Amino acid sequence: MPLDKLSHPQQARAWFDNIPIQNQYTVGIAGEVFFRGLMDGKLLAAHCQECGRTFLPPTLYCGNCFSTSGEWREIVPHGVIDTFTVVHLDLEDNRLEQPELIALVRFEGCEGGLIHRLGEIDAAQVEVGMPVEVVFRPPQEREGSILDIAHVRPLTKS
């Protein structure tokens, strides 16, 4: 008898399986200098000798040419809002008491971008355009994770 044309469900035999696997991932040998780099609070990107683009995050290679990027260069932090969204539901669709703001960022030079937590603003205030810095966590709390970025935030004049 087809499921759709029970009245009670629980009625269909069934059991219940997962497949037990975690994987462990490495950060692979790009990833290993610009992890690093965000312990040290630095952004780093790669950049291709061949058409001079230069790629964050990093790859090992340029996906113009396909040489290996090799040569690092030291970002300045600060960027610009590309788009942004306004997240209300979590995983488990529950709803955020504090919806989260999730934007993503592209700086000047690079190819790609970062898509990370815009924090100290309101929803109200984001606009496209608009530029922002990146706020690293205190070095005693980084650990060589994206999340060693906290958040970006506006950019304050100085």
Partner chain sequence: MAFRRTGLRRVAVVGAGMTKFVRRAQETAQELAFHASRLALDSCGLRIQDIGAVCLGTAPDAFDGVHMNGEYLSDGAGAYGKPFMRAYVGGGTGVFSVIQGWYHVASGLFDAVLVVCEEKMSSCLPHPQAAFLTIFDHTTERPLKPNLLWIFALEMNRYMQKYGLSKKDIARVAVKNKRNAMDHPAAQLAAEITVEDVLNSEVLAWPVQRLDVSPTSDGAVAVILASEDAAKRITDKPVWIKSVGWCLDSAYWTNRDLSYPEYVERAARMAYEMAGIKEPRKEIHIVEPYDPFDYKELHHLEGLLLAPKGEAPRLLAEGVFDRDGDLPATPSGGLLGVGNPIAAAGLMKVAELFWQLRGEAGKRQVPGNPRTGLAQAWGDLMQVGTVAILGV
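Mind giving me the form predicted alone, seeing as the form predicted in complex with the partner chain was just shown?
Lone chain follows.
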């Protein structure tokens, strides 16, 4: 019987076929605000009015004091590279024609950061602490996803 207690692991039953399961992932309230901001070319972070911390990616509740985060703040889309890696294989372990650079970017005044592709730079030039800026896709190409950010590139002096 399916509800009988097993006394040996060999008694466990296994399913050796596909199980047709469908699910839908939702980004939640904080994620929706964040992705709508990206569609408008803005980086929005959640600010906790209780302890003063700001979170990116945004959260609905403060990870420090557990209060509701309170307000949304647009942050300047300039940050620094905290760490980076060079990716040589795709998800199926096939060698990429051109390796990709991926970085964790931290933004001033925010806890957390964003992981995204680096562009317009060679791997040999990337450094931890390097100032970078977010490059958004053209407005007509934005869909409300993290890919509305085309890539992150070295900060150009204006």
